[in-house]
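Here we start with a single chain on its own, the form predicted alone, put down as structure tokens.
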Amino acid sequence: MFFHIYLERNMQLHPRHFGPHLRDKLIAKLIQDVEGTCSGRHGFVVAVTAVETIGQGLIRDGTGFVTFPVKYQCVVFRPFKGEILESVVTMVNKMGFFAEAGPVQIFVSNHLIPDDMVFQSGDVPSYETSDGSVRIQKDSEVRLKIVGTRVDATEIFCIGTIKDDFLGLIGDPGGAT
């Protein structure tokens, strides 16, 4: 889920960046330090929207680098148990298949895929129905279910199913959509 949440962080800047710019270079190093990251409380950055305050700065000692507080806006992305996502296939295996929804990796267990699925190796490894009419491969698109998260403090690892109502195949990578 996306959230639009205030946060605040301390910038170094170093001092051939001051001068009449200095705001500008400011929100440059803002946007290229924190957008794509992930934070295990608030969840991946995807954007900087806005600058509400910077602050004024303090000269760090021996270096004459100087921290700036700076407060500003942003959209983040956490994904939370019971939410379903739409996710594009990026390897397939005998023990499930992993998905990437944005940021987020997902795994899919052959314990949370169909019972009527079942895995075939070859060239282009899947799952397939035993008729062929639905076939989970590489770049296939599929909506699953969060059915359960780890979070650490740079990253978020998330567990899906596909084993309910309205879940699974909704993209084949090999046929027309």
Contents of the next structure:
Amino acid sequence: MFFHIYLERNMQLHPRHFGPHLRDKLIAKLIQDVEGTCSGRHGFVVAVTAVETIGQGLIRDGTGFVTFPVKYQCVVFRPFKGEILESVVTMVNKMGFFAEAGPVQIFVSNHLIPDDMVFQSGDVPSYETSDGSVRIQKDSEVRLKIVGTRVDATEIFCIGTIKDDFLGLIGDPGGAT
Amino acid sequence: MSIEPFRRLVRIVARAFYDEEIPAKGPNRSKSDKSDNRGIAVVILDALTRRQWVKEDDLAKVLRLHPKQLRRTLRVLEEEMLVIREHRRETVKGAKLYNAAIAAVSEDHPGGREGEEKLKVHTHSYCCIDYAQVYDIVRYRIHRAKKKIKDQLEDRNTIQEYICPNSSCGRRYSALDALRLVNPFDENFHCENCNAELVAESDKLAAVELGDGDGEDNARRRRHEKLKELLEKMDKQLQPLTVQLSRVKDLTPPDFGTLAQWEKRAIAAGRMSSNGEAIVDLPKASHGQGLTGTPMPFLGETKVEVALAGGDVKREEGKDEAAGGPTKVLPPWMIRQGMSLTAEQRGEAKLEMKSEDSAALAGPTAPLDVKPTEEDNEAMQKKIQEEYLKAYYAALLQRQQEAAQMAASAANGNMSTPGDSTVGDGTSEALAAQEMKMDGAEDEEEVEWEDATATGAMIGEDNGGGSGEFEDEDEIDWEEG
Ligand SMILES: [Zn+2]
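Same protein, the form predicted together with the partner chain this time rather than the form predicted alone?
Once more the chain from above appears, this time first in line as the rest of the complex follows.
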């Protein structure tokens, strides 16, 4: 699920950036530092949308670096148990398959894949139905439901299932969506 | 009457879930205490279905159980949310209030106990079945049980576990570790410790049979079969319960309120019942209500107690008004009367009011015709119904004669409606119809009996009205008959 929230961060800026473009430099650095990171509490930071306030800078003794407290607005993505996501398969093995939904990695173990889909090893390992009409392989697009999440300080990992109504393959590799 | 299905529900629940030895929860059960309490919960719940609020000491006496044993079981039932209990420290007066209420409500607790027991200030416990909650709890329990099995059956929402097959290592991993376990070379899961390839853990049910070693797939299939079997078995065994649940679904569960509310209501209803006789059962209470011209209550010794309690009632009424409970004016069984009471009950009430001899006959049978299912005694019921039928037809005949007379006199009077010409035909038709029914009564007793009483209800109402229109209504009814 996506959220639009306020966050705060202390930014350290090298003295060489001090000048007329200090603010731009600071924001550029913030975006570079923050976007794409993950915190267990807020999820993945997808995009910084606005910088609210930049506080008084504090010069660090000895280095000349200045620390600015920055309050900014950003979009975060945090997966939850029970949430339905659309994802792209990244890897298939006999234990199941891995998929990505944006920054989130999801593993679907084989017992959460419908029973009529069987693992096929080979050049392109896949899960497919006996008549071959449905085939999940690398780069397939799959809709899944999250049944478990593991939230660490810097990482979120999910377990998904496609064993439910309206879940499963929604697009073949390279197919237009 | 909406209480009977709920009683039956409780009885089924008791037999389905509490027929075994009830494991005592709580730490204070000593090892030496080996009393066999198998089935006691069933007995207690059955007894409670026949009562409303009851003092636990009295219940213990009636059931010939040790109060401690009773209390232990009740505590479990309370935890299971089937029974509500109330404890209160009470003086003699408080106990009298309860005794008065019990005298007003039930027959197996004769009043007049206040003399024999000199009550000090004691903590007394009371218990009562909370039918609404029983209904919810049982549905929830079945739902949970089913969901658990189904989830296992479909492997839904479960997180797979993996074991290292290396017997010296045996580490366990969950699917949440999957990312770390993937080996970049063969893309399979490897143990972090010994690098052996992990195997998926099969469920415990199958683990027992894993000895055959014919592979994961087989074990999985067998597990499925077992779970399916379990689910089927459960469906089958709980079928009477689910049937009863669906039967009860749209009924309003009986609600006796808190102990204080119940006492107040019971006494109020007791005062309303005719001639101060004890109300045998709830339907009787609605009977009393059905009579518009309530006779003056018999002012006996118990009534002195009631008057005493009246003071309390008033105080409690004030309290209830603060709470804003709408039920305080009318007890729930009276409110429900309009919804759940069938025409037959109203018909009986009217008949009683109408002619003395039929009332004398219908009086004792009236409460019983609702009760017999409780005894599950069909023969008894049939007998009663037959008797009732006889009494009813006797009364009906008399009624029709009266009606004919009335019609005749009405025709002489100011009545000039077209109805009066049809009255005679109508009644004779009705008579023929009734005779036919008499013949058919042996075969289709149940149905016919209900039919007959339904028309009886109409007659009663019409005569109660006693207005000029009644012939028309009569006519419609006769045609139905
Ligand atoms: Zn290992």
